[in-house]
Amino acid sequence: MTVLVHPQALENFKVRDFQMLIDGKWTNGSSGDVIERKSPGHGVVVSRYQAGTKVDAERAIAAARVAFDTGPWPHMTGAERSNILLKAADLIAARADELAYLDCIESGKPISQAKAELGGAVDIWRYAAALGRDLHGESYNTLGEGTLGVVLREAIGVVSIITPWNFPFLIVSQKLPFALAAGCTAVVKPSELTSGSTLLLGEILMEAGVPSGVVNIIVGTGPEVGAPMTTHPHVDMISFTGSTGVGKLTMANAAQTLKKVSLELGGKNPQIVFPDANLDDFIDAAVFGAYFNAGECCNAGSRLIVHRDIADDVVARIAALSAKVKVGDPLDPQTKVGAIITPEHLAKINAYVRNAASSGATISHGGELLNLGMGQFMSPTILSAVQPEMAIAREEVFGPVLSVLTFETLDDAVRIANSIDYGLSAGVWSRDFDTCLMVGRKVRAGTIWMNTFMDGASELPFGGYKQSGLGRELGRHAVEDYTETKTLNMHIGSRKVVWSVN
């Protein structure tokens, strides 16, 4: 179901101008250039940012370096940092509607989804604040009477945080509060397509009491701003979320100075469905998993691996539900699928669908570019008769496109699931929990959902196998990722002479 975007909505837009945050001050970029962001759902300019350059990145890195080396933040108690993060969480909650609105109009995601993401982000900030009080090392008093070993956990230093456009506020919230809880300072580069909510976060953090220079936020392109953030010798760690291709470049850049790297990259996530599954639950999860955030989601359930005996019925039922999914104005609370991020990305998604059809796949539903009066939209799309070797079954499309493959045995399903370069997440559906556990143990992915899909919690680690990334976000060890360990090996009393000198 599609609904036109109403031109009357344009009357409510006011272009918002943003500056960069460097060393606790809002400032213009060194070039004087400006980036204008058009709403993908409405086709009008909604935000203007200062366009950062290498000079601005270096200023921000210098501020973060000084704040870490000489400022109070790393030396505060865990309780002091935790209290500031808790205040930030409260302020985020108080401004959640404003933040959600910015994410909605800049990314094209439905406003109802953006508000739900803000609720999740608030929980993450509070969880990180709690972990900041529990960060600790180890002691060893079993090394002999004359030896005591203490292992400290110290903040790693300056962290470059680079985030994508598909979940602007949620993903920065999966990184920044944990870095801050550990005592690190940061330079944050949001996507130049969706920087508004992250810049607003800068206002919130200053109000919460984060000292100057601890969090610096600059906007710009990858070559101009992202590159120096990944190569500069004063940066100690990089936390990046984005495409696998850019993740590989980030890792290569970091290798020049052997920085620690955390990468959350792409996915081509399967849902494996056995004949005894609760199909009512599965059909809903399949549609949600494929079309959530218009499929512009690394965790999207974009591959269905369905037992051959039920494949035709599953495709027909998914198509019937897909036809009821509301595509339209992102600002409409009833919208389920909003706009595609850019015209160029829409063309890329469409090319994948056309190529799959020409290679023998069947378009069982959708496959159309939608003219809703303004903005760029695509219909929810189902491709059946997909073969494992096709590009549509192996590459990340990042759009509302679902590929359906079939299997006959459990081993066949696992082989198909593991046959690609990605390993971010997967789902398995069966009333037989032995089947679920066998699949869960054999599929190489960071998260396996059993009889559900795309559930999550701040307590559960998130990350991937293979080319889906390195490291984990969230979970009780997330703060530890932003630390180094230091061993203090202490000798008590006189040291035993090993080399005598005569």
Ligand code: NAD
Second form
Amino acid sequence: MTVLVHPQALENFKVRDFQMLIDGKWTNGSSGDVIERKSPGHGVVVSRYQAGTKVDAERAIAAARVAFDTGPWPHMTGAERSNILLKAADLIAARADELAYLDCIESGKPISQAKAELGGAVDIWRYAAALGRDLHGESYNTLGEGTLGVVLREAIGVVSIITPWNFPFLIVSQKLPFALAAGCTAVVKPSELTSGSTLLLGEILMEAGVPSGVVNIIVGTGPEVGAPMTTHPHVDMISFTGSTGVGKLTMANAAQTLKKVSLELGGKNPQIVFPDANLDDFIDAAVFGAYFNAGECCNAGSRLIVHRDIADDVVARIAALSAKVKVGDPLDPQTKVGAIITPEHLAKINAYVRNAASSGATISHGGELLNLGMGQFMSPTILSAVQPEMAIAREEVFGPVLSVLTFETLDDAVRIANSIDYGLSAGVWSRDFDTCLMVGRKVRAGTIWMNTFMDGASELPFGGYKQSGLGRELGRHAVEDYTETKTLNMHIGSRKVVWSVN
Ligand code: NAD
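Any chance you could show the form predicted in complex with nicotinamide-adenine-dinucleotide (NAD) after that form predicted alone?
Up next: the whole complex, starting with the chain shown before.
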């Protein structure tokens, strides 16, 4: 591990103040309270947001409701909405550096990665714009001479969008443009730790021509602001990304008024590697998969399931590469692993590592908290001799910590992979096509990577099996997710009397 420190990067830094966006107006919260956000990499306050309350959430929901029920947005043509979304994409691209910088200093992710995420987000906005023009239902001309069936796709209504802190701009971009393309209106609540780039998005959308009230962006804690967004009777759908625990609560809240829910939740994703794999490719992907975004990633490849014959070699090679990973100042363009989101989260990661070691796992690399004189950092860490029943093998750690388990047969590997509650994604590594396909079919996860890891594209659906979520984002059905289906059953000609009083 190489440590990079450039604390001078934040000298002369001016703290940024943000308001909330409700009904097209920038406004302070009703409480007058402010949330201060410290940069995880530098330990200094970088952003101040208005702390919203239930009252603010209700104002935002009311604005979105009126904008849906009476506003122009749901009634525009697909082309009109699409053109506005394309303009938004151009404006996001033009302000990408500013947005990436905010994500970097508020979340602690490396600046190079934040810029790459912005590139991905622009592509998603363009893809959603294209899909929005093609949104259509079905017709049935096969129901007999007297019947024509038409199936409409209608915007579902007001959508609550709640997002986490680990990919602030990317995750709102996996939801909002599709909801807008369908003709919905929205209330958006980013994480209270990383709200800056989502609030800037509000400026961009207004400039692009999104009418007032269509997108409302409020800031605040989950219980205060998020919870009313999941219970309010004027909300029709919730699109939530976050922890499995809050996802379950969200679903229970939504049940009171039977809202549609889309949930993108946690993961504990296995990479299964066979002895015939291209190990050079695999070692690189294992290190990338485990430490990308400091492991604070739902898709992190945090469980390696390695064939026993190659386990020692694999651990040694991963440890050697881990030693070269550059950890440090998120603003340094060379940094690969930045800071951990909060001191409390760092303590949680550390506790997982200590508990694993005391339960019999071996710390084969790292395992240290790093004192860089600013912020909070953890070294890339490898735990070997992990057993499938240990907490470290089953629970989401959300830090740069890799657990290594071993297997003997393909069925063993699949059984270990499927033995936990999560099912977000998985990787399989082998030069044998049959092996890849057999594992790919048997592992219960929403995405299976074969001889690669954590690749993605706007065209490919993403989401989880089991307790990793409900529904899929991205892909060509993503806009449809924000619609209701309505059947028009039409009779042609005079209707045959079937229930005559005579
Ligand atoms: P979190 O569940 O604590 O918070 C997510 C969001 O929910 C935040 O905006 C938070 O304020 C809000 N929230 C909290 N309590 C709430 C409540 N009672 N009602 C309504 N909203 C509430 O998650 P986090 O710590 O911000 O993010 C990390 C988690 O997100 C991890 O579990 C990770 O796996 C998951 N995640 C999943 C995906 C995916 O696509 N599957 C992507 C990224 C992150």
